[in-house]
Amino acid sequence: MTGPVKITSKAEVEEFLSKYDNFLFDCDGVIWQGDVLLPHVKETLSLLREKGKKLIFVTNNSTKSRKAYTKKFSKLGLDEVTPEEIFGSAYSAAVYLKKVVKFPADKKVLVLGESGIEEELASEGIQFVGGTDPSLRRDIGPEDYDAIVPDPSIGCVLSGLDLHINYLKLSIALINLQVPETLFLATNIDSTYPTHGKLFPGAGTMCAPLVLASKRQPISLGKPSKAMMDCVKAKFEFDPVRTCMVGDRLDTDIRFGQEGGLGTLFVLTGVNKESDILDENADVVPQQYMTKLGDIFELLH
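Now supply the structure block for this chain alone, in the form predicted in complex with a further copy of the same chain.
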């Protein structure tokens, strides 16, 4: 078995670029770190566009819709990025319901999450309840224990990161999940949400109570799930062999690309380190890696 190839010269960059027509990018740890754009990312993306490459930004963040997420790009000076180039886990869930499940038009999705999920469901014409509904942002009351019953109009519980999680919402979701026919989806099941240099509870912690109490597992629509890859492929119709997944996390990004049959490029500006892939017991090894995404621009110039 050959180890991962480290790209360190102009010739190696040119060879790398010749292999792919499409690039899928993870964002945090690849494009930016928190609120800081990484060096020469802007120039690298422009260069790829000039060479006619297709760019897709794949994120597990479900709190923002694709449209809202472009604001993050333009705030960092990446004005060229359009909503059509962004593929978030909330959109992934909406596409999955619409295209794969063919979710009935007369059924509703019970959302445990923020407006990003609501906007993406609406964009696919899928009905929903819960989510940011202010009437659910309250304590459970004695009358709720009688009132909460399975709602036959609900065909799916979809959970993502919900910064307004409470016992009332968890109860409504659980009671509806006790109906075996109710679909159980998660935008993603990340255990933590890295921000401000710390690890806060991730989207997976919103469905963890439901998993425990319902004894059911959700289908995850975020990296590294195959369901998300199927949705990305359905939308963009690319040749996997001519496509490269770029990421900083081995267990999500690189695994996602590998299991989807894509090429993989690992960068050292995020969660995992060079030693993680050189370890002979490493679970997931990328095909190629470089210090940072901006190396593509720097090495070519």
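Right, the form predicted in complex with a further copy of the same chain is done, so what does the form predicted alone look like?
Left out here are the partners and the other molecules; the chain alone remains.
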């Protein structure tokens, strides 16, 4: 198997850009780290737009809606990014429920997660409970063990990154998952959440207790799932061969691109390092890689 090719010259950048019309970007670790824009990302994105490339930002972070993400892009000086160019796992889950599952209008989604999920479900006209409900941000009490029973109005448990996860929320979710007809979805099953140069527990750690207790596996709507790729392809209608996935994480971003039939570009500003892709036993290897996304601009100038 041929190893990944490192892009280090102007000629290599030009050849790389000539192969693709569309670029899918992960955000944290590629565009920014935490709340800091990475070097020459703004110039690189502008350059790609000038060349007529279509840009799509695909993120597994379900805590923010597309609208909220647009505000973050703007805050970092990327004012040209629109909500229509953003495809997050919360939106992916909402689209899956609405368009693929045809979720019944009289049913509700029990949310383990933040406002991003709620906003995207609302945008698709889907009813929900749980989520940011302040009444659930407390310890479980003796009376709860009798009070928690399956809710016939709940047709789906949707698990995402919940910054206020607790035993009460997990208990309500588990009791409802014991009804076989209740759908079990996850915005993503990432083990970690990279931010501020460190790794924190990811959305996968929210649903892991439910997987263990219910003996059920959720359908994941984030990278690298085929379900998310199908939703992205349906929305943007691109040619996979002329599309490149750019990411910093091998098990989500690069696998997502490979399994979707896309080209792959790996950058060294996030989770995985150069040694991970050069390891002869590496499970996932990108086609090409560079130190950072901003190298595209720097090497052309």
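Bear in mind the structure is a predicted one, so any value in this text is a computation, not a measurement. Numbering follows the first chain given and starts at 1. Think of the rigid core as the biggest set of C-alphas that the two forms share within 1.5 Å after superposition.
Does G197 move appreciably between these two forms, meaning a CA displacement of 2 Å or more on the superposed rigid core? Yes, the C-alpha moves 2 Å or more.
Per-residue C-alpha change between these two forms, P134, threshold 2 Å, rigid core fit: Comparing forms between these two forms, the P134 CA shifts at least 2 Å.
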